[in-house]
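This document starts with one chain, in the form predicted alone, laid out as structure tokens.
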Amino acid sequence: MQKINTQAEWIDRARAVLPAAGFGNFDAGIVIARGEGSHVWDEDGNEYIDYLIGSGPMLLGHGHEEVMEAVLEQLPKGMTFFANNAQGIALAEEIVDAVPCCEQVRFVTSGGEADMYAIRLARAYTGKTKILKFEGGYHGMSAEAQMSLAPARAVNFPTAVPDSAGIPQSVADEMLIAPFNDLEAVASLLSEHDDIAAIIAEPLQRIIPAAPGFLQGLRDLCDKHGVLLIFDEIVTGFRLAYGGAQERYGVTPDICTLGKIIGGGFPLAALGASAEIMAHFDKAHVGAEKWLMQLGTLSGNPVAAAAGLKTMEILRRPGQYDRLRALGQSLMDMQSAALSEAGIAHQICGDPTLFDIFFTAHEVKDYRSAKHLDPQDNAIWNASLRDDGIFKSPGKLYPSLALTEADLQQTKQAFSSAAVALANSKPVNA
């Protein structure tokens, strides 16, 4: 086979056997050919700073030995089974240990797959079938999910507006959707509705953080009006706190999602909620009627597993979360800093475990006051992050615990190149 030197053939490749030239998720225009620690090479040789970890999943930064040890040390005793095994097992009991809502826990493979089975979950133990979200939420790429998570248009409440072809108007009818924050707005809802099974929400959407009572608030109408919580923890468990957005806020729903940090960097994801709950996936304790069918080839996979409980071993170590909280508050203070001394009207919006920056000077509280001033702000901003070694996502910085001094050191150098940059591209006052 020809040696394949240059990350512009491997696009080309790419091109031609990738709709759109990706896998779906990233700019596909960078080929990561490898990671390690808390930097990333792409297929030329350039080297990156990666606050993307893999959106998420590598919060100990790429090939942490311990991990790997972990990983290599199950490799020969099998890759997976569809079958319970041990490391499985462990991973479950170690989650209903850290998270306050689960006795139980189910594994899939993705996140979506998790928020997927959540919202059947909830419809199959409360017998009804309207699910409220939020718009801007995301939880996946089922139907369900795909309802007002990026609509283009601004439509009256609770309307759903569909996010892809492909879904039905039956899915559209089954979903209420209400703004982020506005707790008036969800009373409302759960009044006028007698058929809503949950209310589905990121304790933290996106980069959005919940207002003082919010999360509680919503905690307090479902118990009022009969409605189960499901918490979407695949971003904010084990990231905000050991015990994920339930620890940190102090809120605790009937199910949560989790993915992401769980698998140490393998597909691996899980929901969890009370024993009670969760029989609905018990045939024999339900019945066929109430049961929840629910299977996959890889769910709990062994080597995922092995990864996940060496991952949350290390977090459970002394000053791991204080470390991860402080270096997160330090790149915050950077950018502002920063932007601040250029003059630029902005917003670090987020936790200092997941943040990024609107080009605004309003108040972002929910979907619609999520906005840049200019777009195109943004991009300069993260064109000017890329070439100097800044490896991100648009719209999120995710820190790592591999971050070093030096990384630290290299990045507020390029926050303040960045902001120069974004300076000079605006018109001179006449």
Ligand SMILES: Cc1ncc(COP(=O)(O)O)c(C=O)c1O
Contents of the next structure:
Amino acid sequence: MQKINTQAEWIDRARAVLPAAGFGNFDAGIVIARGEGSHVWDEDGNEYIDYLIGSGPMLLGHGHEEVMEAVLEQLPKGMTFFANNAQGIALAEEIVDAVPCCEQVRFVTSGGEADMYAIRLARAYTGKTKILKFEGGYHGMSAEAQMSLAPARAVNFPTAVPDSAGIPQSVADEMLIAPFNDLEAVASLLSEHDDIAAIIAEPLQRIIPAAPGFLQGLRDLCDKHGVLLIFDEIVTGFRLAYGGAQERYGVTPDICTLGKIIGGGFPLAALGASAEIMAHFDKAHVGAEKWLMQLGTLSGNPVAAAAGLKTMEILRRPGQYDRLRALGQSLMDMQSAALSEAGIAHQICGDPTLFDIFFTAHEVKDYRSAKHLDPQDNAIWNASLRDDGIFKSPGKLYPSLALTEADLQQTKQAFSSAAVALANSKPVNA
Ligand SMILES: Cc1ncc(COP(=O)(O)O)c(C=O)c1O
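Rather than the form predicted alone that you just supplied, could I have the structure of the form predicted in complex with the named molecule?
What follows is the whole complex; the chain from before opens it.
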């Protein structure tokens, strides 16, 4: 590797070999050199408070001593085997203990993969094909998941619109799209279509909370119509509560998917359900016709499992979730205070463990209402935060358990400056 010093040089090199100069995930204008605790540093040495936390996995912060120890203990024993290993089996046991809907789990490598198999599993189990998905719901990159994820134009429900090139119309024909938080729309779709295998939902859709009774309503409708309920808990699992959104909200799905936190920062995800549903992964049990073939080179990777197990052990200690919620709530309050003081219309949306702002006075309840009045406001807010050393995604803020009081004070200052920048960007008489 040739010696290189500056971020700009790295960006130039990336432009030559990576489409859109990046990995596809995040602003290609920043190259992260390292992370420690609640902070990350870019290749120019600039330091940031990290509210991106790897898009969710690094709930304990970067380089947590005990997680590192667990990983370093596993590394010399082997990095991957393809075969069963003790770390993966112990992780499966821990997930089954923690997550209400899981009697068994199957490991995969990414959240999107888990969602893809959850959909296939629901089809295998019910013998039906259609999937009901909510507009704006994110379930990875499979053809089904790319339906009406972020449609640029509104079409009539339940028509599915692919958000990616390369997806055949036949996939869209098997999908039904409904507005999030609209139980009536779901009820009428389930009455009209008797070939629906599953409803897939994020229990907290991006940062939009389910209205009271919505998730239980989905559960009841699924039971009434013989449809499986899939909760995508890739983000909410082990974040909203140790047992995920299903524990927090008291609604148990048939199948759930997990990722991010359970791999402790390494590539690992899972899907879980009752033993009866999961039996479709077992050819000897269900027979060749009903068998869902599934394997993956890195599935149950022992290093990832060791990191996940230790992360979960730490999360089980008393007070961790209370502390996470308290940290998130103070950040939410700080945002709100700064914006109110500057006279900026806003909604702080989400859960204290994961949230962000919509710059609008309107209620946000689904994809179509989840809009900033002026998208520029969000861009100005995020740019000002970045200038003040706050690293976050444009539409989400993840608190971590590594945050310190000094981080909170610096963040409060940054929120105030961003609110002033936003106020100053408005015409005087607006
Ligand atoms: C709700 C949800 N589902 C699925 C995924 C896909 O997970 P992965 O990026 O690991 O494929 C994500 C990723 O952010 C997610 O937020």
